[in-house]
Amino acid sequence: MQRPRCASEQRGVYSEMPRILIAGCGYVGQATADLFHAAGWDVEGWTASEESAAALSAKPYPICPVDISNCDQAAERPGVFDAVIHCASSRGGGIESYRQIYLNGARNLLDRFAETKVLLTSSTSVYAQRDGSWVSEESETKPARETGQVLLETEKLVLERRGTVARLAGIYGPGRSALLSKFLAGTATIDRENDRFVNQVHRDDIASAIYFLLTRETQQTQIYNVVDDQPMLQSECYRWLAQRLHRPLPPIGKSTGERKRGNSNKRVSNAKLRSLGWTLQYPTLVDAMEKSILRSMPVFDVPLSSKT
């Protein structure tokens, strides 16, 4: 059975321009892919599916149909790459998706690029603190869920083949809001007896913290958080949003049903990536709602404030 081609098996010819392969081409690696392209980097897109691949063929980069998954297909794809970002999701599957796209992708990408520089997409969910502490790189990490395990095996795998880790917290952005959209569902509630902080970054300030590791002289084999500046208390966040769209208060009681990202509560630090000179867009939650995320919804049937 004859491989999908993609863009830039047709042309013949690659650009003399610094080469990337973003290996995830979902909503953040779409956005990092954007960037680099816009900084004049060469870079090619690999995708899960032939029809995800043919969804994004406007893109002004080659998308490719790749598993990164099944080694034959990451071995048998033709290229030569200056750096390599593993941002492929699980795609809301269970521990058995994430042991073949994390740790089997990564697997089959580290032994494809072995001489490539790598960036693996992480997550702090696997910090499982529980009592408000601050959290660095440097912290305990001893996730409870199989999937968080399966995340440190393949963060582990990465960095003994001189790859970086960049451990990202709740990811937020233009259509994407957990918090918001359980606001406006009317499914929030504020548990006063287990409130937590939450901690969020924007989807371009991730592709920003991507494209900062991968162009400066940064250490490998180094883990750092992509989060940002202020951690909110979640109830914090509903009353923000209360205030700010002119609608009542989630009610009180007791949250139901299993986090994604576990029962943790921390504030996890991004000290150690501020420190190299990485500097947000959007610091904090609420800069990103009021410059970014509210704007790009629909119009509400309640007037926003017109505070800006």
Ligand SMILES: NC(=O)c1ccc[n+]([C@@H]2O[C@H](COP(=O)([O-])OP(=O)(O)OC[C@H]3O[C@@H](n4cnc5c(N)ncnc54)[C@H](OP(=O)(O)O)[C@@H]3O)[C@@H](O)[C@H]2O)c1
Contents of the next structure:
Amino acid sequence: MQRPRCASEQRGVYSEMPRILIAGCGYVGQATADLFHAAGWDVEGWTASEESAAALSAKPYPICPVDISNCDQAAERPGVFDAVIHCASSRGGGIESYRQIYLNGARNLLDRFAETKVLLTSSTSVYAQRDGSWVSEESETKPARETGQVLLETEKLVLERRGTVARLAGIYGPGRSALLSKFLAGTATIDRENDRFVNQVHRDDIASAIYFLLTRETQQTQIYNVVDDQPMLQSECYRWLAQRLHRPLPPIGKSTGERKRGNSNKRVSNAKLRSLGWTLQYPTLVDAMEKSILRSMPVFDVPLSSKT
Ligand SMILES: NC(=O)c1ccc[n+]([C@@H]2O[C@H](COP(=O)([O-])OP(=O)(O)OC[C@H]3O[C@@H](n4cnc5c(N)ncnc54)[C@H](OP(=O)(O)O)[C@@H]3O)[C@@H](O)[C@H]2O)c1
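The form predicted in complex with this ligand is what I want next, because the block you gave corresponds to the form predicted alone; please supply it.
Next comes the full complex, and the chain you just saw is listed first.
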């Protein structure tokens, strides 16, 4: 059957290299696609919209609009892959969009690529612990919200079909840090009574963890936490930012608004992935801020020592 051609694909040259499909070529998906491409893999990316695919047409690999929640679209798109990553996001969204994108999306990918390794990017939001304890992949998962339950159901499906689950902590990196944005916008507060640990991971370390997992033969049907080495109390993060950016500490007060991770307060351990030999480029918030995130914002790209 003739491949349908999308804009960037018209320039594509197909090789005999291992092939990977990134279903959800967004913030993490693109970094992951770039990493696999740089390592010589033949990459294809999917987005939900034609606009996003067109915006990525300069990538050296094809990006096509294919809606994974639509079983016909996923089934009709030809291609044979050695690995498939479900990296699509509901961007917040409600319960129905969670069901469509995560659960139905995963089912459609698993049906379409039944013989292929599938990796799901899930979330550490499935851990609902509230006592600041360390959690591992073996810890209880009882998400308070229905969206978290859909994620767990999706994980179960992927594991039953011999896939791999990567539970990602809060994603940050160039151009994205929820904490920094709140701090700079002046909407952060230090809630002394409800201080909690923040678990984060840099986008490029997620890409390297996914690469690590998919290039090792034995690691399927497993769950892995993908998080940096050092959960930090939220108040400590703000203290560090205030000192580093020479700005006042956020006011003391009650934090408001809905949190994706509910009222959970836990420290997520990466020991399982670490013990296999995964290494991080940005093991701590300070590393990530100094070496990547603040550097992507020229106004802050000044080492602390050179500020007076
Ligand atoms: N944000 C966090 O801190 C966090 C924490 C833990 C886990 N995660 C998970 O990490 C993964 C990656 O997140 P991200 O921040 O990289 O997401 P993102 O930047 O929002 O990108 C999502 C990508 O998925 C595509 N997509 C959405 N619905 C789709 C569909 N039905 N079919 C095909 N593609 C679809 C989007 O295409 P369009 O641009 O066309 O919409 C976009 O390319 C997600 O699974 C997310 O839930 C996120």
